[in-house]
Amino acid sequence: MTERADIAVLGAGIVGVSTALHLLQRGRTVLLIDRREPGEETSYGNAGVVARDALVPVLFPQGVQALWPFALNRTVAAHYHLRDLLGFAPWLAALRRNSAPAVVERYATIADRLAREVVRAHHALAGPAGAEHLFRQTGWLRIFRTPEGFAGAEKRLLAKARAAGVAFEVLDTAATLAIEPHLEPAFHRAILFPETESVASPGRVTQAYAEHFIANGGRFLKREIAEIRPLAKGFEIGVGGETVHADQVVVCLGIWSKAALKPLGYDLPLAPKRGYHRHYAPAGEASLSRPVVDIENGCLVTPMLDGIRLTTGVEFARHDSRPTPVQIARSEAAMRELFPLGAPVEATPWMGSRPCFPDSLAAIGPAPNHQGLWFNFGHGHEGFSQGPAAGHLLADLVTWSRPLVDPEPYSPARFS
């Protein structure tokens, strides 16, 4: 059996979801493929942030006596596998180049054109989709424990914040206190961003966002993807031993449309940042109303449906390798000093992996090669923020429509 579409989205995470649905509102009739149901990869495991304030990128650490301790592989924020480091070598290479201050000044500028957006374009999906009800418009806090983290983010942070008009409150210890009254007193500073929003399921708000895109006219194709041919005219994709036919293919598969586009010519610079998360139970009655990022330590607690999810900082390792438990157990005890975890309520923690390109932008925009074929991955850390605006964004080029946002940036046609 073919299946024929204008247009195959692969990918059913919130970046592919969302940029099939803003697709099939253009009047494309749209095929959205994935191995799982929608949801349930990297997009149901991410700390579920709408960040307004997400201005600076992921930097490399400035001289010997910051970078010592991650060559020692001994911090909360930072893991490696030693094995697969030598891999990651040039990538590291290139992400200490971005994190030049010119080219954090100009990260800053694109990233708050979309940043703009994020929120709006989530709840003008969420709202028809029927899941407004599971964010909340609570802001959140960046903990900082110590002087100098805190001045590390006046620095870096907060004059960008300004330029950008991005509302912030910096509170002291009692402040905060008052509106996390359970957290413990073991920081200095926090700052509140109050126009961040938070889900209480990003997996739940993705499946959503499907179901919405099924109700529709969109079909959902669970198959494994295992080959794009380009063809005289248009694309077949293998999926699952049965062939599909579409006038144009966009790629959204994060962290695997690596290996999808290389047969086709693409050898691109993404690298897995692996992440775990678990959820617990807060001890007693504590109780937390919204996501906490302990900004020195990288890890963050947020209120879930299924408990207080605590997610880690970065593991460097192949995004196949073999689990390991560091992180977690880093995280959790550093996390334990600021909010009071109870019981975990998994036996084994989740682990996936972020799509990252080393300036820290996503690739949104038609391959350089192929007509009809279109790149929508590598949001990083910032996945299931940008993943609406991102789709909005791929929807405004391949209809040629006046774009969301200047698309130079994020072109694919930058790695050529």
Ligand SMILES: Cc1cc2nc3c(=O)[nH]c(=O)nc-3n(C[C@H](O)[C@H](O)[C@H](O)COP(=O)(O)OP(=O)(O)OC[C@H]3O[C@@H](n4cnc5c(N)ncnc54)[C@H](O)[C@@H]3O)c2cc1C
Contents of the next structure:
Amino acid sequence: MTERADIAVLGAGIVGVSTALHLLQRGRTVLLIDRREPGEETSYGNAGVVARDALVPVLFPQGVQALWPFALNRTVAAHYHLRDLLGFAPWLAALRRNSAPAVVERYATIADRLAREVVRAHHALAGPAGAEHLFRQTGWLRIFRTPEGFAGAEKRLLAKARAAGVAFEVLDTAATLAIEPHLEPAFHRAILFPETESVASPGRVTQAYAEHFIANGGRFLKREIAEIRPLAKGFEIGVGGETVHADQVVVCLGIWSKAALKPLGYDLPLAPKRGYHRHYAPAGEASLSRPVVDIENGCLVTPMLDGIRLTTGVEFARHDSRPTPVQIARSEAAMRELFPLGAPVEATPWMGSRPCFPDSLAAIGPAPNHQGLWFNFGHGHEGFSQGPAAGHLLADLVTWSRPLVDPEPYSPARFS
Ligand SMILES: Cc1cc2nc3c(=O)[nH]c(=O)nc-3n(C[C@H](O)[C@H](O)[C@H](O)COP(=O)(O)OP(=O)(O)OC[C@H]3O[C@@H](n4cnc5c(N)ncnc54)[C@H](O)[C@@H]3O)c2cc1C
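Got the form predicted on its own; could you also share the form predicted together with this ligand?
Zooming out: every chain and molecule, the one shown earlier first.
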């Protein structure tokens, strides 16, 4: 079998599905390919936050005192596999360079341009796809257990939020309990970001967008992608012993993008930051109406269709090595101090990998060495938020339209 398309979009996570929909809306013949049904990997397992306030990149711990707890591998927020750590060394060194104050300031300006678009870009797809009912306009709460933790946010995040005009409210314990009455008063302050939205099932949102793509003439092929072969004109994609021919190809394979592009000569600094989730029944009558993140411990609880979803911070390990759910146990214990979780809903936690570049920016744009090949991956901690806006931007670039935001900071050529 040889399938043909103007454009093949590889990967049906939130980024690939959104990209495919935007290209379809511009009149292209689009074939979306994934070995699984749409939205079943990382785009299923995340916390479902659509963040307006993501203005600070991931930072390397500053100073020995901050680094020491991570080195001991005992924090709730981060965990590592010792045998894999050497492989992360160049990436961590680059993260350290990207944590310099001037780089962090530049990041805030770049991130704000896209963060302004993320909520609007989701609703532009959610309305026609019939997924609006999965969205909540309740904002999210960033909780700080200690005055020191809050002072850090005041210095870094709130200064940038003020400069960007992002709405927020600093709440003391009583004011926080007035809007989330089942939280335990075991914290110092909370910040409510009301413009940030969240969803009750990121997997279902992605599926709804994919169904809308198919209902409007897009094609979906459920196959393992084995190879991308550049031809004199266009590309041949090996899918399970068969081939697809496309004039152009967009790679949206999340963490798998690095391995898929290596045979074409691209060695990209894309690292997996693994994370876990598990659903719990609420204890007794306890309820939650928005995501609540325990900043010092990097874990979060949010109400989902399947129960209260607890998500963890970061695990540094190869994305395909076996799960070690140390962090879910630590996060569960920490979160029980803030919210009365009941029994777990599933026997084992879910695990997935955030696809992360060390400058906390995705690669969105043309591949440096192959005409007609495009990248849209590496959205890190913000991929569910950014998927629809990143799909819009990529479609702008493919169709030579006015770009949604300045694409230069996202250019894949920055790694050449
Ligand atoms: C615990 C956790 C919490 C998070 N919380 C948030 C949050 O609240 N908000 C936010 O914005 N982001 C969050 N993220 C990040 C977000 O989930 C990711 O950035 C995003 O889902 C990446 O989407 P994607 O489409 O690039 O990748 P994916 O969803 O992983 O999709 C990639 C697709 O490629 C397919 N694929 C791979 N290889 C092949 C192959 N060889 N053949 C065929 N198909 C293939 C896979 O099957 C998959 O469907 C979180 C992540 C984690 C782990």
